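Taking the form predicted on its own, here's one chain by itself in structure tokens.
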Amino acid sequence: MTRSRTLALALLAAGALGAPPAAAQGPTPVGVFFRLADPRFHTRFGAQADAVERSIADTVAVQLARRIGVVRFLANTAADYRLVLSIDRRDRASAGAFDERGIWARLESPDAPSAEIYWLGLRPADAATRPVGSAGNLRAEVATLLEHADLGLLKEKLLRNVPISHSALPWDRPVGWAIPLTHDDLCIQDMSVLRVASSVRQGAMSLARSYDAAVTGSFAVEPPVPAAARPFLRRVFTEPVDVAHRADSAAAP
């Protein structure tokens, strides 16, 4: 059974189990930049900078795709959905000399004003004034900090407004959505739980109503199988953690 709706799908948290198969061409792309922000680092480069910050954003698309499985980084390509890494003060106001300089993150969206946060410190105050060293070695303490760094924040705060799918196909029996991707696809195991944003058209209304939803496994359907089901076969099938969201999404139009 279907229901006339549009969705988006969006991470809230999901139990990654590291990089997708290369093949794998389903998760939403997301461009990955590097800026060299502050003065300090983009002067060291001069006329090379721009590459430098091309090299960089290589490395860390490379480590972030390791990591996060549920959208497919892509360095320097152009996207609807862009993540800007840049290496700046932590207090963008000041001009002292010892400032700690670390790396912003900020992600741009057609959908949404874009959405910034200071995420990890490279160069603390005590160290504010160290040499930067060679394209190599900071493509490598970025690459490092990167590799051990905690991506909670980066998920929370920016990545969870990323739109897994923009479609799915609501189901009654039982009560869930089936997603047009595979476990695989977006590297995600059961129990991983995702954000459903629902638009509802009930009347003359359309109704914005937001569920969190489990992954319990792949979507499948007695024979004769509905037109509209054959393409989320064997895709990932969610269904809502609350019981009251279960009852109140079975009665939605």
Contents of the next structure:
Amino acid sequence: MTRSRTLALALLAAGALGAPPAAAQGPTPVGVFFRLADPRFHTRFGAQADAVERSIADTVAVQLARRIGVVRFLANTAADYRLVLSIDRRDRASAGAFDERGIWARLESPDAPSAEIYWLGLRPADAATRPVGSAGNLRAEVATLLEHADLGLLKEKLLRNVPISHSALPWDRPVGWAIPLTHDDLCIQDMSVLRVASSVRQGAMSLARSYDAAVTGSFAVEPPVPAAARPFLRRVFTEPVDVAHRADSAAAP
Amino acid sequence: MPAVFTVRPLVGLTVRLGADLRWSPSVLLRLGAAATGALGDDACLHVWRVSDGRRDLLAADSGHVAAAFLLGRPRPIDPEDVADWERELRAARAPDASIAALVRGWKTPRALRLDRPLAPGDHLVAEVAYPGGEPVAVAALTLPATDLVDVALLDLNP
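The form predicted together with its partner chain, contrasted with the form predicted on its own above:
Time for the whole complex; same chain goes first.
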């Protein structure tokens, strides 16, 4: 049986076959920030609001790191990719007293416009008279919410736009791409599907190509190992999905 | 309301309640959703009497979660007012559970002690604010000559 888990994370492979490989790297860092955007929540903490936001960002980063391994979540840390969660009204155009409040998630990236989703409900409309609570209580409330949250929307709408690597080693026997990260680095299993975006130079043209690639094993090369391949040894190897699935079906009893 | 009368010997004096001797008005301060919640977050209610640009603290309360406060003697609440409140909440798209809870809270206000009675013409300012001074809800009014003055505090961050 084919085991397939689509992570739908972009892998941006620089260059075409024969491109210079990158040195070994870790998962892409994603800065995690938290904002009390709803004035009711912000006013409650007054001058302490910044500290409360930083403290909740710490909790959020820990919770996300427990459940998502393909990127590295760093609380309150500057990074090219920033995940900003904020408490705000579900309907931001409204000024009603009985609006649902929840958590919005926005991904800010250097290579694309920001994308934002309303992710999780925190306070339904009938909880409008509830106190915000202490900083500790609010942090615990957010932690509990994230512990049981469906991460599908976050991955599909936002995190899939975070490249897990900006480099790869294109390989021709078998055809595929080696990524300078291990299975453990990415918490990834074989047959997980990645998207490879590459720029292929053909003649005078530079062509943008996108491939779905399945993780099929660890990269290995018969000696002598070319210098360019050394940083990729024992790291994730992916093959174009159709090739990988064909081989997987053939191997099935 | 306290008043001074001159009673002449033999002739005497007839004092009519509500005309010669006026009731001190009572004030019902109704809090919105945000201010009610804020009281559970250690916010305080303060009521000042303002005269000549000076604020004199009339009443204060903290540590009690309530949706309404009463200044002065208890007075019956007009059922028409209650119907208005419900319409007001429906117009604000309040869920049924919130309407029931708030109206119940507004009908059962927490009584605040006053050192001096209120008088028609008094200028009052009421505010719910966090201990750091961040205001949550405010109301300012001049007391009319009615028995019960219904005042809704405006949530600054609804």
